[in-house]
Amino acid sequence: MTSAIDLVLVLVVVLDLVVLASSRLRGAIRTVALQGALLSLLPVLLATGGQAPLHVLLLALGALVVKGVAIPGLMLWAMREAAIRREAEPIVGFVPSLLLGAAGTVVAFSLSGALVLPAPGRQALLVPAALVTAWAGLLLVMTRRKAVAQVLGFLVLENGIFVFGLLIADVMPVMVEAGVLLDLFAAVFVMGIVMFHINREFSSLDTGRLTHLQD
């Protein structure tokens, strides 16, 4: 059961390197479903025991509903209604994102091993999943001009502070992890309305030109 939970979250850390190396907002869209995925079984995988409550059962279903199929499908519909498919020039390019990415990720497990985990028993692993996850998520949405590519970022970054929320999901309510993806499942509708409107106006999603409006 070890192993599978240190494969999953490798696995979750390696697609945060993509994303950002990532040109296709289609391919990274897909590539951020994976990943909510992913992040759906730790629930499951982490259950004392070995045998996983309703709850946590619910919470996993969640995940996977939220995180691997509606959000990302929004996504997806976003980016046909506004007829993009590439993230075209970036604010910092994908090559130094990556690295920075990539040095978030060394920082990360250097700096993990001083935090005070609040349930000793957890994987050593989540603390870094999580920081490099977070860390991924803040990069997309300070070097990406495309609103899809930022709403991406605030998906990946959701990502992060959800593995956070598997150290204390013992004694964390089952609510407030419902009540994060909740959250995030209505920001990402707002902002995938916003999108269009945008779109509709500029024809582009290029938070860039909002910097030209005038009375």
Given for the second form:
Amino acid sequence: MTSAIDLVLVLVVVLDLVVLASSRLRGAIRTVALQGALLSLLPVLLATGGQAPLHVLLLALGALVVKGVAIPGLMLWAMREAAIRREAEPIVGFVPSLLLGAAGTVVAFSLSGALVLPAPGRQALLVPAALVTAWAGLLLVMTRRKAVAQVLGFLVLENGIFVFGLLIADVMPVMVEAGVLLDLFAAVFVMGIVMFHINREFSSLDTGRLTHLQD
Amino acid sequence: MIFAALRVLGLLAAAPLVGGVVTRVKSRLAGRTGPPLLQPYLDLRRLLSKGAVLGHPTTWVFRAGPIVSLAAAAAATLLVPLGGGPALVAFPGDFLLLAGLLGLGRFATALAALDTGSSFEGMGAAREIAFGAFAEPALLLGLVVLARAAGSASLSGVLGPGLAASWPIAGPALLLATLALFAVALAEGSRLPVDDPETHLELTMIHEVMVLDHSGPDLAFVGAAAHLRLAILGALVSRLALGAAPPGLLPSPVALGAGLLAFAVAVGVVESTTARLRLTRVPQFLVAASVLSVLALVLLLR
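Same protein, different state: after the form predicted on its own, show the form predicted in complex with its partner chain.
What follows is the whole complex; the chain from before opens it.
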């Protein structure tokens, strides 16, 4: 079981790097969807038998539906509506952002040993994977120009928080988790509306244009 | 010792066949019959029976290039443990020599290309060296990961019978290293996402453009060296990927043959399903391979 969890977490980290390096937005959205689907396996794999099976299954199913299907589907729909294909030129290029992601990975793995956790020693890879995923999400939000890519970054960031939350899944009530997933859904929905307005106003999703004041 | 020597001879003999299998897989996936499996051997024999034409501006560097690159590739086969058995030559740190010999072969070919004074060949040499500079960190880091996982600094210790024991312990790291080394094999073997072995448009060629001026036996040597490099890395990657099987399941010649066949089929499938990357995107592909190796190393050092 431990090796399966390790494999899933390593794949999650690799998918972070894939998203950082991909210039095609459609592929990046699919990668994030795959990451979300992989994450939905984790509550089942991590279950120790201490919690109610219904709780674990609900969490896994909710993550799969929201992260793996609904939000990526919404984003692909938004891309079709806005007719954009790829990130033109990010503020930090693809190779530098990949290297930054790799540097973040090294830092996350070396720092994670120093963190004091409520449930120490449960899963050694859980904390570094969560930190790397959150770092990749932050990088995407900061360095990409297109609104779709920034929303993707937000999703990746939330995936990192989800991994971190699994550490305390034993004590977290299911309503809190459902609330987080619902918040995420609402946030992406609002961002979809914002994207629609940016696109209608400027006929492009380049957020750089928002910095200029206009009448 | 005898068996190790026989395995090396087997790899030397089977190297062109790897290229033949790749071509056959590509043809079949494209719905064609394709050339015979032994076509690379026939090509080598035809070239060896011809005379060489040397351009006026060329010097001894041009003639030495193919010989040095073939000799370096042949020397590298001695270092690789084939099919799980020990290598013919093994000492601590021999994986550095393997990377060095592969680099020496590339250097000799590039120098011979520059010696012709042709602008096209200079362009090809510049590209080959530039991409080689990106492929080498991935190769070296991947080999360091293997050495660290096995706790041995020699390739024979790394890829020997102990490999089956390190897969359950360091599985994710070894998987990442396998992927990184496969990407390096595609780059070193001038295979598709990096270089198209079939293109004959000078502006897009990398390896092929460097050897435009070679002819006859020289071209045969260059071709044989290219086959050998792909086969060496194929033997390395396939041994690594199939190393999870318990030792002694297959006798080493069978394991070597099956591994090379699986590697050739994998390369053929990758070549059939991917398009060649734009030249500016190739470093990104190779940096990604290096990053995979770094991630594997971090997982091991944790």
